[in-house]
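Only one chain is given next, in structure tokens, and it is the form predicted alone.
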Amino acid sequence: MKKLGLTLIAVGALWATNSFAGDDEKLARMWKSKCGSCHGADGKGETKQGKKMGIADMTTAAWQKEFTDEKIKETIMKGISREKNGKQQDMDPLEKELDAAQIDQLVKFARSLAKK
């Protein structure tokens, strides 16, 4: 009976891990499709488009400190159109494409890019 209980716990843990891994994969795909062409998979902005627009490196402590979760969320929802350091920065608003939970996930993903 004890073996059965341990087996069920192990199976449950494995299922939960795979469930979260699936969520992480979905989030990575969403980041890649919505954000990656400018910000890059790693958030450093070292893409062709990111360099053209002078995208900031989201992995730095300075960026992470400057941008609150609310500011990141607002930028994702409302987009951006501005000139900064002599470069035009444009980002389409995503509030009609993504639901609130997806936007919150992107904020968390942006936070996860911080250098460790």
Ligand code: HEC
Second form
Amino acid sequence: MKKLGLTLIAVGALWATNSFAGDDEKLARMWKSKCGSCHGADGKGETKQGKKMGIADMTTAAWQKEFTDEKIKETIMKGISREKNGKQQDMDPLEKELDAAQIDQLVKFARSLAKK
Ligand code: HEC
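Please move on to the form predicted together with the ligand, as the form predicted alone is already shown.
To see the whole picture, the full complex is given below, headed by that same chain.
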């Protein structure tokens, strides 16, 4: 019985950490659901869509240097529809779906993907 009690406490603690997930975790989840299907949870673009559309690896220093915060923001808001190196590249505009604070958070997340 004592053991069961301890197990229940452990399960309860786990549940509590999950339901009061920190901002970082929420942000990672937003990234995964809005960006991850193409760019990958890790931003490397190693997804089916990423390969098909020739998506760049966001974690490289070159990428991080090329894309300013402003440019990332603009891309999230306006999306992409273009052809590059013979590949059609499409990314949906999200300015109607996300608010300014959410977009800022995603820019921050993109920065956090940089190789350390
Ligand atoms: C439907 C697939 C798809 C989704 C979802 C998606 N992107 Fe993209 N994204 C692309 C493609 C394709 C490109 C162009 C290839 C590249 O530059 O890597 C791109 C490029 C970018 C670029 C570089 C801009 C440029 O001109 O190349 C940024 C920044 C970016 N995406 C951010 C995001 C963020 C942040 C999200 C989530 C809010 C997101 N993307 C969601 C497909 C997607």
